[in-house]
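Shown next as structure tokens: one chain only, the form predicted on its own.
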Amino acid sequence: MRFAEGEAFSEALSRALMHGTSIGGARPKALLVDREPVADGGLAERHMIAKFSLSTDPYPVVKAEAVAMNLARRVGLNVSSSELVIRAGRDVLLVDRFDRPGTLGSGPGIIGQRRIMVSALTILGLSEEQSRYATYPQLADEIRRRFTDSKQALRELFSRIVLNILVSNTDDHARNHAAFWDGQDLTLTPAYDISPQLRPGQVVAQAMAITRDRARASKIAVALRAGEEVFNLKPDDAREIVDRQVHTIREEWDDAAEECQLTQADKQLVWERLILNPGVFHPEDPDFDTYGS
């Protein structure tokens, strides 16, 4: 808060800041460990990040994503559990971190354990400035050769890119998707950074090109397409995954922006402006299909 608001750093925090590593992202965010003592006495540790809005958001940026984040487990989405809380008169989300799960004691003290992951671009084999050369199609490539299950992998990925696609989650680089690691093969971790961006106009592209010719406009009729060519699922079986979303994101969003804490203001600020925005299902518009590649 102290940087987003322009105060400098006493030196102890600025040691605190240099020492570790890095947890990524332009948001403000820390890492929390919630310990709580069990019977034989040990402890249960749960592995949070906290993600902190900011007083010059031009819209409910931690609510937009906590609400997308519900939205999305609604729909059937493997997604991290998240919950936003609200102190010092702020918004905060807290998303449970699914590479450190929780753990009991046993005895005095803490077992701690994690999980190996890597992300979708070290899958890719690309650096941090090759990154907007990755797209869906290489990645579902990959999925096909080194995930298990690869079947319902193709599936999933291509339901979170329908779900982007459908609450403006135009931030999807290869660095907000990734996989466990177990030595041998990958599986889909649970998806996270679900976090729906302003559109500056009804069309906007996705991070990552959706098809094989680097298609990434963020609509529905671009996902679609890339159903059968990218993710092997028949026209049906595609349009099926498409039209549940719609449908369970327009019959439950009040009582999911109710259990996220919005306020009327803040679901006349996010509806159908970042959720459902019309303009997502437009009909392709050719000359925007390879904006960005």
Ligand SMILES: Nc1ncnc2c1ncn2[C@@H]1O[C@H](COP(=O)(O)OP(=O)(O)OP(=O)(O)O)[C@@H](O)[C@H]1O
Second form
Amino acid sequence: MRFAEGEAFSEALSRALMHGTSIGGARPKALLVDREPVADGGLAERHMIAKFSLSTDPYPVVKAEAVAMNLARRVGLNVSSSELVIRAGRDVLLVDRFDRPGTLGSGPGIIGQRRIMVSALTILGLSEEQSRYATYPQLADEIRRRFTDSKQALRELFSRIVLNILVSNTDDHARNHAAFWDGQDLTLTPAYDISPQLRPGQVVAQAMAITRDRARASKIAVALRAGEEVFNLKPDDAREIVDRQVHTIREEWDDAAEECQLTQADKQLVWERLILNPGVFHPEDPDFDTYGS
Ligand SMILES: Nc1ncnc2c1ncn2[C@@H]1O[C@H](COP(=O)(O)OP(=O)(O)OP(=O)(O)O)[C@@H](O)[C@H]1O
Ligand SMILES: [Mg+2]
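Right, and the form predicted together with the named molecule of this protein, after the form predicted on its own?
Complete assembly follows, chain above in first position.
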């Protein structure tokens, strides 16, 4: 693994670990660049976001994110590549930045390259304060209007909602979805920040409403209702997307957990609590599920 061999990069990571270089957000993060000489005398760059665990984490937060990203990839979603490493006793999730694809520069000058991305919040024309009003149906309508290959993008977004529900990623607010902008059209970026959240109490809800009547309960039943109504999927098709994801998660859980270095204790904290919590398969319940905002 290049990460372990890159001395300079290890130093940068240690510095970030010590001083908590932050790019904003509640949790410690750092932007890192790994530069490696390549054959023609240039440098290959790898731009990453590093997310660190805290000793006060109530559950293995960073490993849970690592394994959720890993499972999302395994069920066939388009996901930022990521890797879990352990440094100085802390879990570190390294996520490759899709807005800074690996660049090859010749000689001393490195030609930077940056893809323009806009968050779903911006696409919906909402301000930070209005974030809680953003909904998946609104985003789906923008996809129909302004995205390349909207049919595929709608299917991908539906599949991301299903995965978010299956792994308890309830933090799926409008800044955790984004699209590339090429000056003309929008294209979904790879998924990022798939971060399982604790499920306190009985009411667990997604950050963005899923259906047109603004149901946001973290339940597969809600997603399936949106499949036809919002994402133009046939009911059988939506059902199959769900069944395939559940099957793959069950089949590949052990491999994913091993790849992300979860211990037996970590696995017990996460499996069927955050990942495939039985509650997500319960029917909708008007007495408990939150409607409106
Ligand atoms: N792989 C990526 N490539 C490029 N930009 C990214 C990537 N992952 C995240 N980002 C950008 O960085 C921001 C912060 O990352 P991320 O959402 O993972 O952090 P976070 O602290 O967990 O966020 P939150 O505030 O939602 O809890 C994102 O909103 C997005 O704009
Ligand atoms: Mg985020």
